[in-house]
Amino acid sequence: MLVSMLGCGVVGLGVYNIIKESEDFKIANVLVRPVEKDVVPETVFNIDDIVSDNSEVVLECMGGVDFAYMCAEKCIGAGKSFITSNKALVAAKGLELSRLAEEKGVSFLFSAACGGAIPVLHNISVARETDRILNCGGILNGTTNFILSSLREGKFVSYKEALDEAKKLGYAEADPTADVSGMDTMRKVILLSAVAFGKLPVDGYSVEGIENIDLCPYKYKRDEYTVKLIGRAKHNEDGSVTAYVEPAIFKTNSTFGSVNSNFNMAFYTGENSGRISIFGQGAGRVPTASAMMRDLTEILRTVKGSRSVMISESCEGVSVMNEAEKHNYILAFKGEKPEFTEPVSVAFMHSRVKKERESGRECFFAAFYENAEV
């Protein structure tokens, strides 16, 4: 099968190297910026060179939304299947691209956009055909999990020190805002919801990251508890969707409490299957490249004329309803004794903290799971 690529950076070069060793695939062209002309011999500099070539599948590894969307739209419009690891693109334009792929009879796959090598999106897209998915989520960002694990293990005394180390090791980008703010995880939750429930959250979701972890009384090594950043989506009985990202405190011997370093753990719950958890490397060149190759192999297996689209034709954009989802929380203000709340809604807690910060108060909060998992 002849394939082309968009981008040849960290992930792209990983994909390129795997394809070059494969007997099933051959590279036609690789779109790069002119300054990267010597990165691989198949380089081109105009998307139209990809659109007009003989490749059947295009793999996008560039990142960003606007240019990536223009490229995706052109390639799918030309009848090429499209694979991406770009969570921002799918979260923003996934519905449009899925519908275009349906119209053109080609595939649109993005299992590498959530969980790296972990096949959670792939598994959910298969499971939903015979089961009703009730909820999904997990520890979905390796950068934040590395930072939180390092603090708990006493390797660093502050969030900034742990973040700087994550950058040195390549776990964090030069600009880590999307990771530490929780938005990277939220985009993955959006994709999980779209694939699992056929409902893509467009607004109303709640996002809290780990930037204020230095105020948390549980950030250092303790015998019982540990902090994790959790993303979750839930399909409610009334048809509404809950979707949020926030720190959460677990017992260290719990399932999530035992996930350390830059590893991820994703889960989904089926009405028939029950809870399914998947653990593994969530980021990096080779794990993410392996997920893109999994999608490419899926396309190779499809019967000619059929297509594989992860977002169903009936998927719709929805506003999130976080009022019914309730937890106990710990709330810590700078210089004050931590407060433990009664069960309050996700929407209420996120709104309260926003108002406190607007008034000038520094604070950290986390859902507190004394005897339960997410």
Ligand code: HSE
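Let me have the form predicted together with L-homoserine next, following on from the form predicted alone.
Only one chain is given; partner chains and other molecules are left out.
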């Protein structure tokens, strides 16, 4: 099968090298930015060279939304199946691209956009056909998990040093703000919700990252407890969706507490299957490239004339409702003793902290899971 690629950076070069070793796939063209010169012999600088080539599938790993969307529209419009690792693209334009792929009768897959190597989107997209998915989420960002576990183990003295190492290892985004602010995890939660419930959150979600981890009391970040960044989506009985990202404190020996380094642990609960957890490398060149290759293999195996989709035809954009989901929180203001809240809603907590920060107070908060798992 002839394929073309958009982007040849951290993930792209990983995909390129795997395809070069494969007997099933050949590379036609690889689009890179003109400043990157001839990265590989198949380099082209104009998307139209790929639109008009004979490739059946295009793999995108450039990142960004606007240019990637223009390229995706052109490639799918030309009747090519499209595989992407770009969560920002799918979170912003997934519905439009899925509909275009449906119209053109081609596949649109994005396994690598959530959970790195782990097959959580793939599994959910199969499970939802015969089961009702009730909730999903997990530790979905390798960079922040690497930072949090390295700091806990004392491998780095500062948050900044740990972040620099995560960048060197190819875990972090080009602009790591998306990782540490929680937005990268939120985009993954948006994709999970779209695939699992057929509901793509467009607004109303709550996002808190790990930028204020230094304010977390020592006892809760280094001792019997550990902090993790958790993303979660829930399909409520009334059809609404709960979706949020926030730090959470677990016992160090709990399931989530034991997930270290760049590893991710995703879960979903099906009405029939019960809870399923999937653990594996959530970031990095080769693990992420392996997920794109999984999608490519799926297209290779797709019976001629049929297509493989992750976002179903009936998927719709929704506003998130975070009022009903409640947790006990630990809230730490700079220089003050931490406060433990009664159970309060995710919406309330995130909005309280926003107001406190607007009034100039620095703080850290995390949901507190004394015994339970998320």
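Source: prediction; values computed, not measured. Superpose the two forms; the largest set of C-alphas matching within 1.5 Å is the rigid core. Numbering follows the first chain given and starts at 1.
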{"query": "Lys334 C-alpha shift between the two forms of 2 Å or more, rigid core reference", "finding": "no"}
{"query": "Did Glu211 shift 2 Å or more between the two forms, C-alpha, core superposed", "finding": "no"}
{"query": "Glu161 C-alpha shift between the two forms of 2 Å or more, rigid core reference", "finding": "yes"}
